[in-house]
Structures are given as C-alpha cells and as structure tokens.
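Below, in structure tokens: the form predicted alone, a single chain.
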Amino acid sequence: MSATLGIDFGTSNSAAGILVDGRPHLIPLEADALTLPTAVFFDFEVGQMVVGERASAALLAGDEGRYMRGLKSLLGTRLMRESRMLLGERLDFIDIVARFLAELKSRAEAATGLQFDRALSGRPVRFHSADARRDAQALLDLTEAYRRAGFSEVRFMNEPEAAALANREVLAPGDLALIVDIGGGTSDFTLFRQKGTAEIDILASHGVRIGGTDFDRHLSIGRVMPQLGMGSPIRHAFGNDTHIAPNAIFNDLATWAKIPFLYGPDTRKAAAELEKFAVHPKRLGRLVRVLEDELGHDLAFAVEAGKIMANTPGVADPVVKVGMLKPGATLPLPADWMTARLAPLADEIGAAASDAMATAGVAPEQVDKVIFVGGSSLMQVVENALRMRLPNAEIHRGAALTAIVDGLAIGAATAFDG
C-alpha cells in the first residue's frame, strides 16, 4: 500500500483512494459512501464544524449556523484570504478548506490504518481560464490549504489526465480517446492514446471555467429568481418613474459559493428597500423572506435536483420544487426551454474540446472514443454538443463521480518516486 493519498477535492464532492494490489481502492469517507459532499456547516449551537452529509442535513433541518459549499470555486480569488469570525475564531477560507481536507485525511487514516503525510491531489487544467494570475494564485491557495491540513508534501495531477489513467483499459492498443470531465466548477479535457501497455500517451489537455454550478446558476436565474423579483420594476422614491431591480443580489443568490455572503444586514436592508418601492411587492417580499430565513441554499438544492430530474431517463415533466416559497409550488423545466437556456454553455464546452484537439494537431474524425466523466457529464445538452463535433467517436461513460480519484489512486503509488 502507498503512504501517499490520492485526493479528488471537488467543487461538489470529494473522494480519496490508494493503490492496493495494483488496483485503485477507494476509501469510504462517510459510512459506506465513496464520495463526500464538499460542504461544511459551522454549527452555532454545539460550537463545531461538521462536513459532508452531516453539513447538508444540518442546513435542511434548519439548525442555527453557517453552511458553505462550492469552496473550490473561491480558490484564486480575494475572498480566499478574507477572514471572519466563526465559532469564536478568526478564519479565512484557506483555513476552512484546510479543515475540510484535514477531516478527509483523518477519516482515510482511520479507515486504512495508515498515516498519510503526502497527497497527490487532482486539479483542474485551469482553475481560471480567463485570468492567468488568478489561475496561478488558485494553485498556491490549494497548496497552502493542504499544508495547513497536515500534509508535509502535495503534488498535483490534472483531473482529466487522472481520468485517462483510470479509463485506459476501455481502449484497444493505438486507440485515441478524449476525456470530457464536466465537474462542478470546470470542464476539462485530455486527449490520449492507448500504448498497448500499462502506459498512455497524453497528447494535450485543456480546460475552461464552466461546470455544473454554472448550469445551476443559469437555470436559477431563468426560472427561480424572477419569482423573487428579478427583472421587476421598482418605483423611484420621488415621482412615478421606475427602474429594474438591480441584478447583483439575484446573481449572487443563484451562485453556490456566494450565497453565504448575502445574509448580512446591508443586503437584507437593500432587499427591504426594493420591496418597499416594488411595483410587484409580493415577489420582492419573497426575496426578503429568503434572506431573512437564510433559504438561499435550499433554493440552490432545489434547482440542482430539478436539473438532475430533467436529465433522468423516463422523467416526463421535470420541475424545480420551490415549496419553501409557497407550499407545494413547482416551476416547470420543459426540455426545449432547458436546451435553449443551456446551449450557450454547452457550446463553450464543445469549443474547448475542439481547442484541445487543435492543440494536439488531431482532427475530430481521428478520435475513436469520447469518455465522459464528472457529475455534470450526464447532461444531454453537453453530450449533444460533443457528438456534433466528434461524429465518428464512440461514446463511453466512465464512473461519473469516481473516475478521477481512481486515476489519482493509481498515480499516488509513484507520485513521489525519484
């Protein structure tokens, strides 16, 4: 067994694994589950931080505290080093990520009886595809979080390259394949060839900062936020003129990582002012209640569940269940509306895949297989965008949530050799 722990620290879910008898072994991190929701909850009543499903359960139970999800999306931003008081301590977000990783490390050690001082961590090809400075800073932030978590050394592997290692056996010798990894925060691609041995040739890797949380945000803005007053006219304090309610609050409320920052007195005051002068005060009243009752994450979970429902075979009439706004209320997600709403994001993902092939000098017709991994890779609109660009490729679906950690477990065995 390796003393290096392979860790897939994801936007939505995380996992850990090691190599055992030449095969990847995934470590149960929460009961028998092989993945752990990347979520934390600072419980104000008992004075402790909990993670994973316990964090989500505390939120949904209405426990007093602060819930956070999508922490990976903050890497490289100024917010990572902003500190705040939580449970009597002044913590920045690197501390919070570090405590999540430390808990993952502790659970892996308890499950295996090993001590892990080193980690091979997955990373997106690009944390920030449009900003090289932020991209570099994100890696520094994550490295520091691993150090604060108690790892003496950490090395990194591009997540789609780890997925390529895990899926090499589905190819025949000489086959050319494209990994399409649609995660919570980024989409990543690796073009590789099966060498006919245990090794593979990585020809090119590429990434773009678009992921499942972006699909959630677009669905929320299109379906849920208008119910809270987005796009509604607001009367001026003097006169009969109106203006449209500012989008900032609604955009942040539809963004997983930004929801915890909306519950301060300034935002609540701004929402109350909008309600006071709203032409449709009932809608803005819902916004006020969402902020007062801290229901932002409840809405985000409802949108995510609706998205999953809409991409589940056999479901005829998918909906977003918004009973927290009005008992029994639902918002429909018809297929044609979803396609129109999400197609621009899917097209950007498809264009990034084309960029990966162009970098390697490979024509789309040469690709034998497209291997989808990542929790958001199951979306039909994404598959359609890739099928259009790779007409001859056979579609293969890897383990959506564990392909990356499988590859990291394989790579961990030799990550620190030499």
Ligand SMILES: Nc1ncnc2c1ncn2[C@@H]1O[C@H](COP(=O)(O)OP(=O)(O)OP(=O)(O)O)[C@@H](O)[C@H]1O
Second form
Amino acid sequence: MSATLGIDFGTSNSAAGILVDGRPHLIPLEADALTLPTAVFFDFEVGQMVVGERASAALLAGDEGRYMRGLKSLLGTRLMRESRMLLGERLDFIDIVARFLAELKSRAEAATGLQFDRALSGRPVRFHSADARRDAQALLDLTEAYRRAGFSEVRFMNEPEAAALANREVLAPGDLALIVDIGGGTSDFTLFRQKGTAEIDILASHGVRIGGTDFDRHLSIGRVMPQLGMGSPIRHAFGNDTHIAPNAIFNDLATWAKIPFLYGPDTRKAAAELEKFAVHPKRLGRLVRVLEDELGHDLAFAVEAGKIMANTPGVADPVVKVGMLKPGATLPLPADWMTARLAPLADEIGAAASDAMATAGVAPEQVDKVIFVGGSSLMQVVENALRMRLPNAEIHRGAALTAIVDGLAIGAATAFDG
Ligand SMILES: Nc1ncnc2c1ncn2[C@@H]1O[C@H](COP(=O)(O)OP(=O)(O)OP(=O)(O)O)[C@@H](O)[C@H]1O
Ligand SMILES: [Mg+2]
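The form predicted alone done, now the form predicted in complex with the named molecule:
Now the full complex is given, and it begins with the chain already shown.
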C-alpha cells in the first residue's frame, strides 16, 4: 500500500513518522532510536555510504573517508550544485541529501511494510532569513532532493506549525500559545490559539537562521580557533611587518557544514604558508595538522559536547576536550563566559519571537503558554531571553527532539487530501 511519510529533515537530527490509530507513531530508523543524526560518511575502505550514528562512529574511529553533517544549512547556496567524485561517482550535494533521504525512506518501509511514495516534509519558516532569493532556492533544492530520493510528490509544512499540531492538547480551550523551536540551524516560531475543538488557529509563523550550530561556531571561534592561530600575527615575507592571519579558514573550520570543503590541497597549502611565517608557529602548526589529519569534525563534536556540559546545571569546571590537538588537553568553558558569548545570538532569537507576535498583532502579555521544542531550546541562555519577552506565559517543554515529527505524522495522514 502506498502511503505518505512525515519527515523531519533536521540540520542535526532527522526523524520519520506516520499516524496509527489517530496517534503519531515514530518509526525507529536506527536500532531502537527514534531520531537519526543527519550525517553521512563515505567510507573509502568499504566503498559505501553509511548514515546516522554509524557515520559518526566511523568518523570518531578515524576510518578513511568523507564525513558530512549539517547539510541542510547548504540548501539554497551555490555549494549545493558543486559536484565531486565520491566512491567513483560524480555527486553534487543534492545527490548526497537525496541519498540520505532515500536511506530514511527504505528504512521506514522496511520497518512498517508500507511503501512511501509521498512525503510531508518539515521546513524551517525561513532557511535564509536575510536573503529571499536563497530562501526560495533552498526549497527548490530540497524538493529536488526528495524527487531524486524516489518520492513522487512532496509537500511541506512549517516545522513550528507541526510542533503546534503535536502540542495542541497541552492548551486549554481559548489559550494563546507560542511554539519556540530552536534547532541546529534555525529558530522557528508559531503563535496559535486552541479553538476549543480538536483544531487550532495559526495566527503567525516566523523564523531566523540561528541555531545550535551557530552556538557551536561562536564558541569554537572564541575558545578553540585561537589555539590554531586565529587572530595571531603572521610576518610578511620581506621586512619586519606583520599582519593578522586571515579569518576565512578558521570561520569555516568552526562551521559544521563547511568543514568538508577545507580538505583540498589549496587550503592545506595556505595553512602551510601561514605556519612558515607565523610569529606563533606552534599554533599554526596545529591548524596544519588538523587539516592534514582531517580533524575538523572531531573538534566540532568536542565543542558541541563542551557546550552541553557548560549548559548542564551542577557540572563543575566545564571544558572542551581537545585531546586531538595534544593528548589529554582541555580548554575551560565556564558557563558565565558561554552565556556572555551567546547572549547576542539569544537576543536575536528573542527578537524574532517578538516579530512573530507583532505580525499577529498580539501583545507579549497576552500569550498564555510558551512551548519549547528543539534541542537548542534546552540552552539556558535561550530560555532566559524568551522568558524576559513573555512575562505572563507559563513555560511548557514539549518533546525536544520529536515534537516536529509528531506533528508531521499527524499532518501526513491528510496532506494529500484535496
Ligand atoms: N542538552 C542540550 N543542551 C544544549 N543544546 C543541546 C542539547 N542537546 C542537543 N542540543 C543541541 O540541539 C541541536 C539539535 O537540535 P535539533 O535536533 O532540534 O535540531 P534539528 O532539528 O536537527 O535542526 P533544525 O530544526 O534547525 O534543522 C544541536 O545544535 C545540539 O548541539
Ligand atoms: Mg528541527
């Protein structure tokens, strides 16, 4: 039987579900896990692509191959159409996203015995909040990826609207609520009212391109990249003058989706030149080694783990574990330093929530409940920025990693009716 699969294709994690007996049923995609890291690994030894936890495990084991995570952030950019040879085939990034989605489709089919020709996919309200043309292109890219993955048709639902559907029972009749979905790549908001029936009224949705991977980037730039020579002086080839090492390589190395683009010969050569003229060659030497040994993602994982450690109440002396730079080495990541560093991003997220309310002509005082979903809604700094702007709202925590796919499973049942 052909059916519609609800798919949350996330920057960091993906999930799939269908409606069973009127309730959302999440399909286990990997062992018993209901979410799958949105990651792929092209294994050069075995000659195949693996996804999810297996991809991350291969990376951490140091297997020879190419790892990619955060691909959703590339949708709409020119990098999507760049192709490269991988395991003997010329692939662009749309193909790579398509292969991830095809794997998800076939696992969902194997787990349910159904055939999924159609998908109801989540989408951020804005893939690119600063560029309407890129935003439109991102949707075209994702639609194309679904088509190449073997879906004959795909429809989209705003991710926070899916979360609103999944959380409608939390509200009393007449309640006005704001969904706050802070994920890996974007922050998304839906203001909605419980109508007193099974239905909800969506008053406004809004989004901004800031998420957990941006937190990781800012923390990496603040704490880790200086150890690799970011901001440090480089001597001119002639004379005694110096200039500051250019930021581009470091910015990309701190950005999940950009890391795979750094392992070509040009970047390695540029790094070797910097080391040669560096006032602090030890630091730039670390950059050279990170590029040579392809340790960019290992660093990104270490920063992400440090972020979660520093955000966990009661953890004494949180650190980023950078043993890949020097055995046993750690860099301190005090919670108050992290808060100060991320406060401007949290404030932008708060401002986008305020915009959502303003669009609907709703005063913040009128909002009865704020429902937090998405992994990065667990960040204290985010919760504080939103509490400040919603003085009367009762805080409710939805299922951080599965609220969106729950809503897509509900929506999938009727997505292609009419
Ligand atoms: N306990 C935690 N504390 C802080 N951040 C966390 C925690 N757990 C996960 N995260 C962060 O949440 C993010 C992933 O959240 P989520 O799975 O909701 O994103 P996504 O749906 O993949 O992304 P998007 O919806 O933006 O495309 C990552 O940046 C991760 O570091
Ligand atoms: Mg999400």
